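The chain that follows stands alone, in the form predicted alone, written as structure tokens.
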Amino acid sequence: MWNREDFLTIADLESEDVQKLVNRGLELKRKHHERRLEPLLKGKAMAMIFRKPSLRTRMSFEMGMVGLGGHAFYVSDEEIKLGQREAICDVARVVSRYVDIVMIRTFAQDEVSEFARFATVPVINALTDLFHPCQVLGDIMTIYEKKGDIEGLKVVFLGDSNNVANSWINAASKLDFQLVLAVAKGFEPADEIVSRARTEGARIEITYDPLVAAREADVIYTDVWVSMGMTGKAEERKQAMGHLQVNLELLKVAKSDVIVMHCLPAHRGEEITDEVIDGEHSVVFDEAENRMHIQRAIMLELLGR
């Protein structure tokens, strides 16, 4: 697995890694389904640490660990004030003593990072501003799911340049797809995260084109335009990425059996329609199932189970 005790981005594997994960991912969903899952992880504890709300993360997380035989409580940040009430040192070194692996959901990249470096038992990186990268291991799980693969397919992304974007770009020089980003002007992807991904062989086309992007597509993916703490930008977003919306005629220019896809929460009438989300071509509620199942695959690698 990847030389590290933790998981805090895609950067950070190889392409063997993603792999081993998706296969276990599905595996372990298959095993679920079936009602055969092992207690793998009987007499292990995980702190879930949430600086932001969530139904998917907690949910996936807290059925994922207890789905193995493992227990898992909430953490918020009214109880601990992370880097206010205490240093994010001395919270990570007291945690570490009181459970077998931690999972974390805040605002800055630096925050994990801080954490994971004083903790003495793995930390996964469930969210930050910066990067979302179970989200998208899960999404990667969905599309082998539904393709049989990812090798060779265009996956293209349309919104907003966030974290989940940013985690599609690491993913991109890890496997062998093209991802193509549809952006509105002045809300590109970050160069630093684009620039190391094409220098590790990632194939990343940007364009402010929706109908461009979505040409002979066999993913379509969108995000809200609006994400947590930017309600202020509301409206600008809102008029920024208006053309961007995932709808019918969208579909229209991309491959028959195209597959869309979305993170949840959506804003159903803004990124995307209902007509879509809830028609033939999307695997949005599957997407949002398999978060658990990879996350479990996650825990258990990090844990040698």
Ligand code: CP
The other form holds:
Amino acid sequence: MWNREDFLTIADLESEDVQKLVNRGLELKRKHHERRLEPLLKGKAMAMIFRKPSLRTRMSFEMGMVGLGGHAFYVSDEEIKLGQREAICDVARVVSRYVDIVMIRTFAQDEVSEFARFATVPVINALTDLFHPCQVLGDIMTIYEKKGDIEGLKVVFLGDSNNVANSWINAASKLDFQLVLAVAKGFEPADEIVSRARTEGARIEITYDPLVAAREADVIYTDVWVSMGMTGKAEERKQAMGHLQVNLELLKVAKSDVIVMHCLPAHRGEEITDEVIDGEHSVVFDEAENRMHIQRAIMLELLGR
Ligand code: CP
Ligand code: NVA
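Having seen the form predicted alone, the form predicted together with phosphoric acid mono(formamide)ester (CP):
All chains and molecules follow, beginning with the one already shown.
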């Protein structure tokens, strides 16, 4: 059962939580565009701690907060050097005295868990090496927006078994859709994450063949082959994953109304071609926008508003 104190992984949520957050995200988006947002977080402040670069996460959280009447500020790891200059448990306790909510982007999932354990305010995982829960929650919102529902759909993830893929695996145990992962040999998702999701009812298939995966797909999703902070083996990964590129040939076997998603930043010409990302099936910029709306929903939930 989700304790609503923090948001660290989609695995912690119940199906109803996912539905509720997505519905709220959609409602907040409508209100945003009608300029009817209420200042529900007036007087609230968020610290945004980044140990890795960001465009979308930083701006969507900051403007997400501003639009609800609150304040958010960026904290670079150059300043605080989490775990080096100061122990995570101390940073967490100090920051909790100044702000109402914290967002962290870092390397190990354990760092976020430890921060959350010692913080006395809600903590949001804004990407670790293991998971990217805000991204996939926003992506689910985008699928509801474009397709009306996710139930019964075939969602295909092609590429590296990375943080975004892992959050999709978590999501498959919460909602009733078919998840097919097309991956490279030697780069399969961790058994532990897949088994847990399957135990909770997820319908997940893993294949090495992108054309088998993409057949009759409703959603085709990809992400970079070399994630932030991955050191070494970049060339090896690109060689191994070359056949997983999302291109026009691949789209031919999908449903005619397939949508193409990418969390961005994209490496055009690697995991996705220009024709596809700029083409009629691509929803990547709506997806990027939706980060802001879903994160508003997450912050409101955690702050009890
Ligand atoms: N999708 C995403 O999280 O983008 P940034 O790394 O730019 O925040
Ligand atoms: N898998 C990518 C996602 C970026 C939003 C990374 O971790 O770099």
